[in-house]
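The form predicted on its own is given below as one chain in structure tokens.
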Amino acid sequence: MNYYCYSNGKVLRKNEIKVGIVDLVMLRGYGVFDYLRTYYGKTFHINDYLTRFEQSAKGMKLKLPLKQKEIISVINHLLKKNNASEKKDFGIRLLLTGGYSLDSYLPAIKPNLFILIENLPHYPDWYSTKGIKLMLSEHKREMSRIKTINYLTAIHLSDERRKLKAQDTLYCYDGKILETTRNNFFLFHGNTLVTAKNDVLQGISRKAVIELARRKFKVEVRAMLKKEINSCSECFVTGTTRGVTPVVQIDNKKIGNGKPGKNTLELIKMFNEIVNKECR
């Protein structure tokens, strides 16, 4: 849909936004982004997302032209202009590019900032009710804690993923489990929840789930070994668009009994409750 969006100080229709060919995002794929969403017309944990966006910009040595309060004001204006409501939710994409480089190599003094209002991706209901399959692949994202626009490996693996009828790719590296292409990964050993500490994006849904899980379970944020897949009782992923999604198979390995586990289902319930409390 051609929603109203923000482009360097102007509110334009999405198809009116233009990016020059010498922007480093075009020439070198240099830029950062973040992605948040609304529930029932209201943004969820927006300050956490904007703090991460700022950290990504800083990590890539790009200067944000707006402060957090100004970005929130722009987002609220765009949501109102696009008729966000309790029955109409949106995805919100923040994109900061390297700007118009003078030498086609180094970032410009002034980056380009875009805030895009988008339709949320649609996923089948069975992702949550029956659980998904992941495909293992040896990879560690460059500058893992920065949300760059570099999705080269994820996209390159998409054909292989479709052939294996997997819904996402789970990255592992040097004997350790890391994250999926767009989500954080968790596993249970009984009532102990484990997720990777290093070399992964610090997800906002991940943060919320860790805080919720500590109310009922033992939580370990540490190096997560690849061999733990063979002994874990449950797995799931967390992300902005889907919240908590059960994982019931990794490659040819069935997790538990091949159905979403009771602890995972409990965390889905707890996550939905916090969303309702904060956004309804």
Contents of the next structure:
There are 2 protein chains.
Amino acid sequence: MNYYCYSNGKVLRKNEIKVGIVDLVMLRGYGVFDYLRTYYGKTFHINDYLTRFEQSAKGMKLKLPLKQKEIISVINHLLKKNNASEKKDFGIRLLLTGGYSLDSYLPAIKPNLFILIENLPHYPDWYSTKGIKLMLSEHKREMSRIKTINYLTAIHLSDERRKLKAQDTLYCYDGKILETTRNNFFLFHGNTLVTAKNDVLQGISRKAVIELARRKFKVEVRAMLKKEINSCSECFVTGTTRGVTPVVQIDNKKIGNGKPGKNTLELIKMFNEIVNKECR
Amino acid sequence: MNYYCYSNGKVLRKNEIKVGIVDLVMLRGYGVFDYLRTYYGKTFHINDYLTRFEQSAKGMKLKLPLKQKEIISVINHLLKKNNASEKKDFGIRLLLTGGYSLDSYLPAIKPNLFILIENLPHYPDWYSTKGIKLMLSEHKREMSRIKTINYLTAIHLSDERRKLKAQDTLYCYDGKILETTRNNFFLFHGNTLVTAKNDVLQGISRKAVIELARRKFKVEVRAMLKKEINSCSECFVTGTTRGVTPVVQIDNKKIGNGKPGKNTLELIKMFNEIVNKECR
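Given the form predicted on its own above, I would also like to look at the protein as it appears in the form predicted together with another copy of the chain.
Time for the whole complex; same chain goes first.
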């Protein structure tokens, strides 16, 4: 949809936003982004997202032209202009590029900042009720703590994933489970919840779920071994667009009894409760 | 410089080429490119470059809208229109992007193709006559045989490289020497020339130099160990813009006597001879 978006200080329809070909984002894949969403028309944990966006920019040595407060004000303006409401939610993509490079290699002094309003992806209901299947693949994201725009491997693997009828790819590396292409991954051993500490994106939903889980379960944030897939009782993924989604199969291995686990369902409930509490 | 360039079937000045923000190259860093040059106004080994570009497109599952012959015809048209001559050489950048994605994730049916005419980078004369210094860094390029636009690590390391007064970064990984950020790397043990076989870009200058070297030296294309830096007698890099450039230092280790080696100088001479023969 052709929503009102933000482009370097201007509010434009999305199809009016055009970027000069010498932006380093096109010549060298140099850019960072972030992606948040609304629930019931209101943003969720926006400060966490904007702090991460700032950290990504800093990590890639790009100077963010707006402060957090200014970005929030732009986002609120865009949501209003696009008629966000209790009944109409949006995805909000922040994109900071390397800018118009003089030598096709080194970042410009002034990066380009875009804030795009998008429709949220629609996932079938059974993703949440029946759980999804993941395909394992050996890969570690380059600069894994920075949210760069590099999804080369993820997108490249899409065809294989579809052939295997998996809903996402789970990256493992050197005997450890890391994350999926766009979500964090968790597993339960009984009432102990485990998620990877290093070499993964520090997800905002991951953070929220870890905090919630600590109220009811033992939580271990540590290296998560690939072989734990064979012994775990439940798995799920967390992400901005998917919330908490049960995982019932990884490659050919069924998890638990092949249905969403009770602890996972409990966390989904708790997650929905804080969304309702904070946004409704 | 604002040269005439090609954008999806149109010839435009570079600053007139604008790309819609939803191109997957900006949202997900999804694109491939190639870069060739002219010598004395004529392209050098253009078929090798275009074949590699086709392979990169295929490797990333992008459909190249033009055939080799058609691309050559566009390039010749652009060179003429920009007054390429014996005295004015250009770099030619081919860029194929993921196109305007419907869901911000999967490539479009129709990628976008750009052919950009650029000034060649200018390197100081001493790079060739005195040789350059490299900084070692542990890294392996994702999808190393495909020329993707991903230079996140390379660009990110630029500040450190400058501080160390090195002219480029040499990637090593798991005890092996691979390549620099944009060049292939070679070393001599006496009259035996070695370069990496796997996990490196299959450079067109690399290919030309290997063929030339076989006339005079023993050539080994194989895994090149990091510890060989300590025992080698000469090093150099090859690349489209740099040709053959001697390397006289890697981190704190001086190579040979700290001056360009005689075999390297011989290869530079041979390389210049084929350039003259084919383009002059």
